[in-house]
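This document starts with one chain, in the form predicted alone, laid out as structure tokens.
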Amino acid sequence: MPNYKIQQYDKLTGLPFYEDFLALAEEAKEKQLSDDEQFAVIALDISNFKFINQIYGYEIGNQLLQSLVNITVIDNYHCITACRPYSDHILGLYKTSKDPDLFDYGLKKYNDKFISENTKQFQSVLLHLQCGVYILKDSHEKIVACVDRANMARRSMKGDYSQPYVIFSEEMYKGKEKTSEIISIFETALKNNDILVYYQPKVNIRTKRLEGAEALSRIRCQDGRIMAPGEYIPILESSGRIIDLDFYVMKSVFGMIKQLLEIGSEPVTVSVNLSRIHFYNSRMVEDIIKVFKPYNIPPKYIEFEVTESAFISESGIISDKLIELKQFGFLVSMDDFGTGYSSLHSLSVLPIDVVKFDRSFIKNSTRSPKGLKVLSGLISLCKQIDFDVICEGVEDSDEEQIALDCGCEHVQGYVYDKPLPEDEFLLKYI
């Protein structure tokens, strides 16, 4: 029996409050374990829990949260003490095996049980737990510091549905420093209008004419260096700041199209990337339309790109909002088709106008006759269900010919041009 007396309990879950948890955990970790056991602090939350509350209501959301507590805390004999600091976040001190296989089995077991027992009721979302683990080195470590490290591991999983948990490593500290540096650079660039919008052309192979473009961002640092998207996009997505970037690019694209129309030049359709994070905002469509309307341009010139992985992981919320965007007059495309696991059935019912085949299709098709047949068959199928098709990442004339032979007349890639700054793009193509 612990010596510490609990002061308050959470009314929803019956767990101790955070301060009581810290005291109980500090006391518990002083006790001797067997040679094959270890203490671990585990931080859990339910991916997109805010969205679950919006769709199903808070009462149902609370039931899901209670299910999580029952499975991972109350019915889990490895759990020594736990708390709910806020919302759907659960913290616990656990006694686990030092054997990596048994440790892995234990965490996956409770994760799988939570998902299997609740998936049927929550079919509009992909249920997933974000689980961060910190394994204590000795009893002298302060629980509050262990909690910080477990949470750091948990946050590193954001948007990653491929793994059931992440164990803290010292490398995460370096990642945290890098994240702070990139966000600081982004905020400065946003304030100083040093976010540059580049355009990569989409070309008709047969006519060699420009038929569209994709808007892409670059950040100009204060020292003049241009930062590539791979450096900052993942960090902005994990921090939620990608929303600010996407709206900045949107406004730039809307303004460019407006200028072309005002001088009597016919614009091409420009595609803008939408991060999946937008779709957790119940007012996403209203917010986009509110920004768009003052430019007074036809929506047919704007195409919103969403990656295939986003479609599959969050098909319910994404489909509903994309239908609203299409009803307003925007076009919608699926980007990176072929990198995820979409079924042909789901492809046939998604509210999209354009399918962009990932570069891997073209690349793999050069290696075998079977690859060519697969690409050709998928392109033919997409056309039969009235999708426009683009092959992206086409780098040379041989790959361009493969796309054409397989029935795709529209390509995007270095075979025609790299992404260009707005003034260079307009001078060359418009």
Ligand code: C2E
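Residue numbers count along the first chain shown, from 1. All figures in this text were calculated on a predicted structure; none of them were measured in a lab. Take the two forms, superpose them, and find the largest set of C-alpha atoms that agree within 1.5 Å; that set is the rigid core. Compared with the form predicted together with this ligand:
- Domain assignment between the two forms: D417 and K251 are placed in one and the same rigid part, by better superposition fit of each C-alpha.
- A rotation of 10° separates the smaller rigid part from the larger between the two forms once C-alpha atoms are superposed.
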The other form holds:
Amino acid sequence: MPNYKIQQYDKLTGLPFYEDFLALAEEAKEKQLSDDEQFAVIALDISNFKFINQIYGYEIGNQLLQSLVNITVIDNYHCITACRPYSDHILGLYKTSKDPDLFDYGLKKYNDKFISENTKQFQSVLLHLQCGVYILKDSHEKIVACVDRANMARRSMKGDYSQPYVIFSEEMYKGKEKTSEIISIFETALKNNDILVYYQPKVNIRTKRLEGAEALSRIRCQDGRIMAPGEYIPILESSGRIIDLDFYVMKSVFGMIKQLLEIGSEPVTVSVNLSRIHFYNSRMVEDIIKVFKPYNIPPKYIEFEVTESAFISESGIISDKLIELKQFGFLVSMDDFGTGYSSLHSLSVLPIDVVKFDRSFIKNSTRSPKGLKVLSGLISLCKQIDFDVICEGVEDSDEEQIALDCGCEHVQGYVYDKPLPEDEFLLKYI
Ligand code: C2E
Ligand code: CA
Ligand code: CA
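Given the form predicted alone above, what does the protein look like in the form predicted together with this ligand?
Then the entire complex follows, led off by the chain already shown.
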């Protein structure tokens, strides 16, 4: 029995308050464990809990939270003490096995049990736990510092549903500095209109005519350097700020099309990348339409690109939203096809207009006759289901010929142009 007397309990879960947890854990970690055991601070939360609350309501959300507490704290003899600092966050001090296999098995069980016990009730969301772990090195470490580290590990999982937990490593401190630097550069750029929208042409190989364009963002830093998406997209996705970026790009594209229509020029359809993070927002489609409406332009000029991997991990919630976008009159494409391993069966039921074949297809086709057969077979299949197809990342005329031989007339790639700043694109193509 601990000597420390708990002052206050959380009404919802019956767990002690955060301050009481800290005191209890400080006391407990002084105890001797057997040689094959170690202390670990574990920080847990439910991925997309905000949207679960929005979709199912708070009462049902609270039931899910209680299920998490039952699995990870109440019915769990490894848990020494735990608390709910806020919302769906659970912190606990655990004794875990030093044997890596047993340790791994124990932690995987939290996620597996949480999913299997709740999947039936929460069919329209993908259930997943974010679980960060800090293993104590000795009893002198302060629990608050351990909590910080476990939380850092937990946050590093954002958006990655492939792992059941992450263990803290010192490298994360460096990652954290980089993350806050990039978010701060992004916020400054957003304020100063220093987010640039580049356009890459989509061209018909036979007619050599422009058939569309893809809008791709760049960030202009204060020292004038242009930052490429590879540097900031993953960070904006894991922090949720990608939503702001995508709306910025949308507004810029809607405005460009409006201007063209005003001067009597016929615009082409422009595609905008829609991060999978949007799909956790139950009001996603309403929010997009609200931003779109004031521009008074026909929706047929706008296509939304959603990456293939999102169709797999978030398939339950994605289809309905895409149907709504299509019903409004927007076009929808599956981006990076070939990188996410969606089943061929799913292709036949997805509400999409265009399949964008990832560059890897063209690359493999130049290297192997089998790769060529796969590409031409898939293109023919897509066309039979009535999808438009386009090959991405076509770099030279040999690759362009391959696309054509495989039955694809539309390409996007360096063979025509790299993404161009808006004024250059308009000057050259419109
Ligand atoms: P993506 O949507 O697949 O866009 C195509 C990427 O391929 C672009 O990279 C483009 O510059 C590059 N590319 C085009 N032609 C060729 C070629 O012939 N060869 C090769 N090797 N590459 C080519 P970029 O502009 O660096 O963008 C990278 C990714 O970042 C994009 O991939 C997209 O997923 C993401 N992204 C960029 N802007 C945004 C945005 O505003 N919102 C969201 N959500 N994602 C964005
Ligand atoms: Ca894209
Ligand atoms: Ca792509």
